[in-house]
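Given next, in structure tokens, is a single chain: the form predicted alone.
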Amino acid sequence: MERRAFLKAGGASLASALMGSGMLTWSARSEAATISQTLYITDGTKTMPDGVSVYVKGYGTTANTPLIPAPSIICQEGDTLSITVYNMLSVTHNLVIGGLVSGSAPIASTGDIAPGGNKTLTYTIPSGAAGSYLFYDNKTSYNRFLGLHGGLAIMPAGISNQLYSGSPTFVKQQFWILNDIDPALNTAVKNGTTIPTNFTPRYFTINGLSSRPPGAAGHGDPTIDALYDPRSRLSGHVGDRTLVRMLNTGMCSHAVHTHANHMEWLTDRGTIRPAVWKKDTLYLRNNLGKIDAIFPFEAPPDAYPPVTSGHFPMHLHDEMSQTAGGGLYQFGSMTELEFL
């Protein structure tokens, strides 16, 4: 058996228990600091939009509650990260930070964490490392699909409103972490049976949640509905330029499309683009792809009559990702853009 214990919860209370943090607040510092976080690898179940209960794992802040995604971490160049991870499960796990090299090691990592054990990843952020990163479990090729993932934001030293020195400025920032769920894979992990050779996603999430259209059960509940989840929903007044750090943990590539405004495309797969293009659809590659873009919160140029407030969608132009369980259109990975 893979699990230590199942969570005996349901409905909104379970959804709340599985929520991490995607909103980021930051004040620049002139001096380096040590940023500490303690996480617990644990498991549970999560109810999908069609009522199917799916086995999940996650990095939580308590010993028996997985958070999907894990609480986001933010620091700046020069800081020292200290992430202690306890493994509450019966198989070996780890935590790595994709894109960060540690000495001669190809990736910053805790190393293997035995069942019941713990390890601490200690890493000093070098100059030039500012950007967006996914931390996850790479002990198997699929652990991150189960929910063992989270976002790390590294700010330029002493700067609070730029992605990198010289980038366009922003007022707010948050993560959109996308994932695909194949319940057959999750069930096999739970039962300790052979892992399927084919990955067939049936559910699609943004920051661990799916959308619930008007009239559906859970619509408007921020612990269930990604349209209202404050970690995902972009909400602001005209001028509240928002940096969105998009990370893709899953096997499906996505076309991220915002209504109301084009996004200012800053990076692709961690590389600063030679020119900042304004695009209404951005290609977020699969298998650890990432993009940084600014949603400018400008008065929507195509609205007639002109408006400075209203509600607009962010959805993915790959249609399968807007469904759940092979149907249930608009129960997939989407959220709302709210002009206040």
Second form
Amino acid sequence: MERRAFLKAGGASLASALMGSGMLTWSARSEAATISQTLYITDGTKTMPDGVSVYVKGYGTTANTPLIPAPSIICQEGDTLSITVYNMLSVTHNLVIGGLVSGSAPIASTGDIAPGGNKTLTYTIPSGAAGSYLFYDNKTSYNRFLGLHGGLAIMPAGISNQLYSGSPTFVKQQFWILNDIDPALNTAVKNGTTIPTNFTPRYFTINGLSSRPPGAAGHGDPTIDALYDPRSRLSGHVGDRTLVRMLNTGMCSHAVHTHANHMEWLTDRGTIRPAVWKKDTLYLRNNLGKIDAIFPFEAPPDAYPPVTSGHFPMHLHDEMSQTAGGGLYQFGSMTELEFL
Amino acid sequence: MGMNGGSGGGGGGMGSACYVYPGAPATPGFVTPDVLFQRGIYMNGSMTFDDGNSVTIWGFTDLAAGGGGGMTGGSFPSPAMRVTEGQIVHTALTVNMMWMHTVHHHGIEPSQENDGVGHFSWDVTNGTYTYQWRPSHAGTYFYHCHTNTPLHAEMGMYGGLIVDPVPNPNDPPGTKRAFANGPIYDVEAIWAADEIDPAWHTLQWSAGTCGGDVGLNNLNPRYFIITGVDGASSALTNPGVAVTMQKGQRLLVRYICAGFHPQKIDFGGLTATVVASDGRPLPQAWQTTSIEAHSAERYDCIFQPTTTGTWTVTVTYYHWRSGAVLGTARTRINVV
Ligand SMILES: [Cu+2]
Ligand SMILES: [Cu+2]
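What about the form predicted together with its partner chain, after the form predicted alone?
Full assembly next; the chain just shown is listed first.
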């Protein structure tokens, strides 16, 4: 795993608690800290699996390259977030941290950031706030679809292996941030023309990428192929229980389906489920729906002879999402579950 | 591995295929099974709706029962599989050289070779591949093709898959339970709720795989069905869907969300005791009068009506983006 794939947090020096790419790593602290981050709202283009170039906006760590999603942030209850956002574009933007419960008001906001300006969001995280959050631009209803979104993980204070105090435990954690792209929207934003009112998404991403099957250009390239993106792919040995923080920033509801293991379903839309159900398919709502679930990395239970290794898909079962540009099955929102 | 499998056929027209992985190798660790299902495929079935219109349907045939292979019709949904927890099961899929298909036993978690996902193993063509698996958890599953899945599943390539628990030696012979030590039931219904967009049912098997816009991102269903029967009116009375039971009996409804858009099933005033989902018992049973579900979820629901009467069950289908109601399908529970 390359160095940039790991988040280093914990200890006295906490200039930045975010990851470039790769899984979230975390060590609990006994003392609160200030987590500082600078982000730049920029635009650019992304090439879709069928070669179509789509205009995007994102929160980057440099003044000219959008990152989609933004680098994830992980912190713990009691920490203070200090996020400075520069708006490099010619229209007003913002950054809000969505509420824990889907549909509730954002818990923090930069307020409007004028073109060329910057604002700093400062927020001290109360106890009881542990969970998975989307930060995004809500200046319009559609800015988050363009790429202005990222994941924030708030850990319970002093705990490194639970989603919330007393939850089932895990040894790894990752985000799956899902988005749906209708290029008609992106083009209208780019050109300043009328925003469509009836979206029909044509591209589907997990952590900003679509999958590329064997034989396709980019297959196996972790910067192109969602099957191999270390932010998305779950890779582990039997017992490497992995918390997946699923955030739906897109337009469509999705059915998240894992092969090889059922998931332990912990939360729905920010609310802890009354009991942990084991599910092979989870209903991830649109309109900022979210789910936390643990992929347990147990030996696939129905194999004969028994096996402990293999490669399997996580794909969305609303199969329209498994396409690109109206065809190209296997070029949609899918990643790999790798049993080492 | 990679591009260019066979030429097209089925559903009209020839076509090339890309990003398919043709194969029909020997099964690793092949042993003599306890149960064997021999499945062929059909590519020229049809379903007629209550309004008189019809669409092409594809599916699996039971070769042991004399089902054809290819340009024939067949039952829709495909013939169900029923096995017992712990049995070693073989699903032998035979596909001729004109097409590629797989069997993915949804919710069953076998080895990579036996999972039936083309690009993680092979798309079966020009031969037979035998999927070997041993179900460890009783419950409700379904099987479906995993080649060009948006199209092949929409075209009808799915069937029910039920795993029964090992009979409890202390139970009277014939006792049926949802899972080991689970609730006993007398009457069973399998409701696979699906939606049909006729525009998709004119495509050939590899449509879109080499690129080009064939509309597979955009499902606009016009028909809403339960277990292969039109939910406009036929499913209200079709004896394969609508339930007739005696007061005092227990009914197990195995609800399968077999479409691609989210659904809500409302039991018309009856309260379901949901005892399992996705082939796993719930830690505590859940009492509800309706269930919201998305593609491929399953819920096992027990009903024990205490009065005679007729209840109308309604499945409402919602657009995955807008949430708009796309349509409904209805059936009935008649308690006599
Ligand atoms: Cu098929
Ligand atoms: Cu499936």
